[in-house]
Each structure stands twice: as structure tokens, then as C-alpha cells.
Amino acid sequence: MIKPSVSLSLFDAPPGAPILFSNNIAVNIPLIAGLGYQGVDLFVQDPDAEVSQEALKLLNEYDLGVGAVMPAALAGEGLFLADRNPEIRREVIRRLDGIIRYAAEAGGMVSLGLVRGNNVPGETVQETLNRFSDTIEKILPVSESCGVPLMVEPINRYEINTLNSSIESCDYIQESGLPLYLMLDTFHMNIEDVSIHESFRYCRDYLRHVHFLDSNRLAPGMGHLDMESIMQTLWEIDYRGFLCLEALPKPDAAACARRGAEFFQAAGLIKRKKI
């Protein structure tokens, strides 16, 4: 079953950030819960601060599930996967630990997307993934004993320089022959992808998480994409997930979340809610 969810951050998001609720759980979670959202994604800094501890406590109040649970923070603080200091690696992983443990308590998966690093001059591509493997090598052991699948999240180019298509990241889980999956976001594939709906079919077998937003990075209806369409492909390819408005609070956050509800609505994955 497709459920509907957006996009909440534990702490203070950085401006610019593609955070939809931020901070003040006590009155988001709520929010987001009568809007008919079933879930959310977390954005998470310290999984052992009180308010994360509260974050699940509202949540299953709220009967809200978690999709993935994001570290993007990590890469905010210059921790990535892939770096050339071992000694950066080795704290990457230690603080994947905490959140990976943190989303198996929440239910949730973990997304690598801008923590696993850029490619650096000097190095090809193959030696960055190659080091992203070999740190991914060293988090299994974790995620495998928590049951918490680890995704690639395919971003575009503008943002970082390392598995920027959905293909071309599909291609990167089947030659490692790691155990990882695919979180795709509709905003990345608009600008990297040759076609939204060939992706989505082609990636179908690692696909566990979906971003669903439109051209704009707002909800859908907000911008040029034909959001139906590409609905009507995760149907056909029998997804059964989150689609996560992992969307700019613009014109600010409710509104934009409205919008969503609408949209999930006339889609018959959000019903007889007061939006």
C-alpha cells in the first residue's frame, strides 16, 4: 500500500533545506497526523537527545509510521562515507551507529545520499566508490543485525558529483553486489533522468522509498511535472511504500503540506480529512 508522508526534521534545519516541518514536534506532529499523513521522515542529529526519544513517543501517539531516517546532518558537519581520511571514515561510522540502531527503534530505514561524499580532484570516480563500498562493508554488520535496510539516494548534480541518476545507481547496488536499495526523489530524476517512468521501471527490484515532489521541489500540482502520470507508474510497477514530501515550506510549511493532502487525496491515499 502507498502511503503518504512528509518530511520532518528533529532540530533547526538549515535554511534553503528541503525540510517541510522543523523542530517543535509538539505541535507538527499533530499537524501532520490531521492532515492525513501516514509517516514521516526524520531528520535526525542525535539520536540519543531527549527531544528523538520524544519524536517516537508522539509518533506512535499520532499512529504516524517512519520511512527513512536521514543523516543528512553528518554531511552538514563534513562526515562522508566515501572521504580520503580513514579517520573521518571511522567517525561516520560510529555515528551511523547510533542512527542506524535509532531508525530500527522507529521502524524506519536509513538514506545515504549527499553523507556518502563528492569525488575529489586527482581520483577517478571508481576510487570514491570504491572507498563508499568498502565503509559500507563496515556498517552492515549493524544495519544487517537491526533488520534496518540501507538506501542509495540518487541526487543531482548541482549537489554532488557521485551516482547523480537513478540508473546509473541501480547499475552501482547490482556490480558491488552489496545488500543496498534505492530511495528515489522525482525533484533529482527531473533534472538527471532521461525519462521519470523508465526509471522508476527500471529500479523497480531495488526501489524501497520514494520523494514525491514536483518540479519545483514543492507538492505535487505546485509545479510543471505530471505528478499523475508518474503515480500511475509506481501502480504499475506495484510499489508499496512511502511517497515523502521532502518538499521546501513554501509558501510555508502547512500550505505547502495542504497542497500534498490534496493531491493524496484525489488519489484516494488520504480520505475524509479536513484538509
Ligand code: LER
The other form holds:
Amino acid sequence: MIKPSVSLSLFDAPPGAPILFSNNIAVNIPLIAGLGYQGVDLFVQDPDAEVSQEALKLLNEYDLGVGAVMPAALAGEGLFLADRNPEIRREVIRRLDGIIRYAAEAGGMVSLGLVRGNNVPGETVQETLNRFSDTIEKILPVSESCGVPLMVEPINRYEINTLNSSIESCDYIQESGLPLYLMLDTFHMNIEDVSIHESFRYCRDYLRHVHFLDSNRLAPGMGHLDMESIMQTLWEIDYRGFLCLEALPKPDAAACARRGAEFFQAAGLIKRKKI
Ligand code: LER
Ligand code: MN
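Next up, can you give the form predicted together with this ligand of this protein, since the form predicted on its own came first?
Entire complex below, previous chain first.
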């Protein structure tokens, strides 16, 4: 079953972030459900904040699931899994512990994107990835005991310099031997991958989540990718999971979410209703 969802943050989203709905959950959660979406990706800063518990209650009330819990805010605070400074690595492990426990309550998975950190001058990419793997080994006891899958999200070269393409990320997971999965984002795939279709086929056994955006990080149909044919490939590989509109709120959040809902209606993923 493929389910459409949108991105929602529990704090004021930084300008330029691909967060469709920002804060104001009492208004946004009913709106998201009203458009026919079936879930959200949750950008969380502090899992212990009151808003984090309120969000779970409201999501439950409106029958919305959680795909990925996104710890991108940690990266915004300078906390990275592959950081050379052991103090920073200890702090990111501590903060991720809370986020993983929250994801377990939400029934979601945790994405490791910008939070993995950059390769810095003076060492090889492999050395950076080895440190990333070492830190992951330290968070696995909690993610495994909570039953929360950890997913690597390949991200384009303009945002990070490790694990940019889908295929190199899939190879990294296989070579590391770590129990990690993949979430693929068509916006990044369009920049880094030779073929979005071939990447989905190559990664199918590891694929747990999809960020489903057009070329300009807006709803399908608002850019120049052939999103219908990408959808077709996802059916072909028997993908079952969320297609999350992790979009920019342009021209505004509701308008972009409505364009996405129209696409998902046409694809038969949202039941016909007036949107
Ligand atoms: C997060 O899902 C993402 O796609 C990154 O580009 C973070 O901004
Ligand atoms: Mn993404």
C-alpha cells in the first residue's frame, strides 16, 4: 500500500527548508487530513517538549501515520554523527536516543541525512564514513530495542559531501554490514543519480521511505520531472510505504499540498473528494 504524506515540523521551520507545514499543529494537522493525506514526516527538535506529545495525540485523532522522524534540527545545531570531536559525537548520540524513543511512540522510522556530517580536509571520505559507522553502532542498541529502523537519506552535493547518490549509499550500507535502510528523495536523485528509475530498482531491497518531489522541490506536476513514470516504477518494484511531499511551502503550504493531493488523487492514492 502506497500512502501519500507531507512534511510537518514541530518548531518554526528555518527559511528554505523543505518543510511544507511549519508549527501551528492545531490548524495544520486537520488541514493535512482534510486534503486526504495519510501521514506526515515529523521534524522534531525536542521530543520532550509539550508540542511533541500534543502532536502525537492530534495525529492519532486525525488518523495520520508517521513515516520518518527527521532529526535535521540536530545538524542545524552543529551536531553530526561523523564529527571528529568525540564530545559532539557523544551529544548527538544522547539527543538521537530521545528522538528514536519518540519515533517508537509515533510508530515511525528515523532518517539520517544532514546529521551524518561532512568529510573535512585532511581525511578521506572512507575515514569519515568509518566514524559515521562507529557512531551508528553506538545508537543501534536503542534503535533495535525500540524496533525503530534507521534510514540513510542520500542528499545532494550542494548540501553535504558524503553519500550523495542512491547507488553509493546502497553500496555503503551493504559494505558496512550495518542493519540500515534507505530513504530516497527524488529531488536529490534528480541531481545525483544517472537514472531515478534504475536507482529505485537497484535499491529496492533496502528502500523503506520516499520523499516524492518534483525537480524544483515542489508537488508532482509543479516541476519538470515525469512523476507519473516514477510512480509507475515504484509500483513495479512493489514499494509499500509513504510518498512524502517534503516540499517547499510555495506559493504557500496549502496551495502546494493541494497540487500534491490532485496528483495523488489522479494516481488513485487519495479517494476522490473536493480538495
Ligand atoms: C531531508 O529529507 C532532506 O531532503 C535534506 O535535503 C534536508 O534539507
Ligand atoms: Mn528529503
